[in-house]
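Here's a solo chain for you in structure tokens, the form predicted alone.
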Amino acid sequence: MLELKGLNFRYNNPENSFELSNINLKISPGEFVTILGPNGSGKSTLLNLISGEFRALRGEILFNNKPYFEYKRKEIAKRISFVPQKYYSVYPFSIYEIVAMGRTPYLNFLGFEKEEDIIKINEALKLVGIEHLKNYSINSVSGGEAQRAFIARAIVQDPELMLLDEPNAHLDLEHQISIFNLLKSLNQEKKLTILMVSHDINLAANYGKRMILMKQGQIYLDAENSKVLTTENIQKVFNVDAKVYTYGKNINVALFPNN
């Protein structure tokens, strides 16, 4: 579904020395994967590059085979959507106004809804819980609120492939769970494709079967999960000591700092 090949960035600031070099990438359709790495290793550098926030000095982008400069804007939106992981709005739109967004792709020429829009807009707002509160101002509402409107933004995309830069950040534990188990079920019940990053290492272990661990701009290891949360590989990304247990298919961390 995706592939990236020789990928290379650089920020256009001379303040700014991070450089993203050569990142080789296949994501097939249905994976769940999960990016992990500190924070400056090219986490969100790479998902923006992927949506097409940014533009690569150097490599390809193919979505389905297909070179993203061959796509449409419009089609790309179609296919791929996108959480990000900061948001703020100037004007204070309703949380239904919000999702409601996620449609423009669909819309007519004058951008009015159909009612197969209304319909698909208020399942995804009962989808993630937010259903009491679309009307109102998403600048009024919680961190993990707002959060779970964007993620339903991107849901009403109908994408074939969801981007999503740290969706637990703002969420307390319990709708930590929940947005993981909703991910989980789209993917595994409409066969969405999820390309996730996250540094809950431990929430990440247990959804999805393949992670993608960067450092410095590159990608330092790409394999299942118990292949890549080993004692070692996190003491030299993270530069902390851990221990990793196994309970079935279950993945637990323990982290110790060092002193």
The other form holds:
Amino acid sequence: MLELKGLNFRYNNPENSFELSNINLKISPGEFVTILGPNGSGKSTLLNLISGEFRALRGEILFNNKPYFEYKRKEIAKRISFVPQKYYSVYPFSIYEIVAMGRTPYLNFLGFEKEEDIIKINEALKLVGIEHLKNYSINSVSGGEAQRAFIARAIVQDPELMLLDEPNAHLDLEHQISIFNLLKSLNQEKKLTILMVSHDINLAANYGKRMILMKQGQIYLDAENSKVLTTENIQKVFNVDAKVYTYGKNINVALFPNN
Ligand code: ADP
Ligand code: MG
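Could the form predicted together with adenosine-5'-diphosphate be given as well, to go with the form predicted alone?
Zooming out: every chain and molecule, the one shown earlier first.
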């Protein structure tokens, strides 16, 4: 579905020497992949390249075997949705309007929502549990509620691939689990392919099947969860002591302070 070949990227900023280098990655339809790595390792930069926000310096991105640049922006928007880590809204759009933006690539030239669009928007609001907030301004709700609005916006886009950048960052425990359950059911029932950055190693371990560990702008390791989650890998990438326990199908990573 998605293939990155020898991707390189640098920011246009002479003071910043960060470089994303030689990224090779293949994601197949129906996968649920998580990306983990320390702050500044390039996770968000990588998602921004895949979503088309940034352009690579070198290398190639293929989507369904076709180079990315051969797609029109609107064609990509029907296939790939992106839940960014940060959002800024100057204009106080309502929650409903934010979610409705996900239907933009499907609207006719007049830009009117059809019955079908309205049904999808309301369904998505319900799925993420913010139906009661639909007339509230995005600037007046909590971080977790806003995050759920952006997840709903990504859902109504009806994508084949969903990119999420730390979608659980602002969510309380109950909503972390409910959003991850929702993503899992979209993955299993609707065959939605998911590529997600998460800081929560335990949620990542128990929802995704494959993990990509990033370190200093490179892919350090890309394998199934049980191969990635070892004391040694966690030490090398995150510089912390950890123990990995498995209970049946569940994996639990316990962290210990260095002392
Ligand atoms: P992560 O998501 O893994 O925490 P990022 O991809 O956001 O890391 O950032 C990688 C590096 O690129 C960091 O050193 C960060 O400071 C730098 N960086 C991120 N965004 C920009 C930007 N817009 N301009 C310049 N440098 C940036
Ligand atoms: Mg980031």
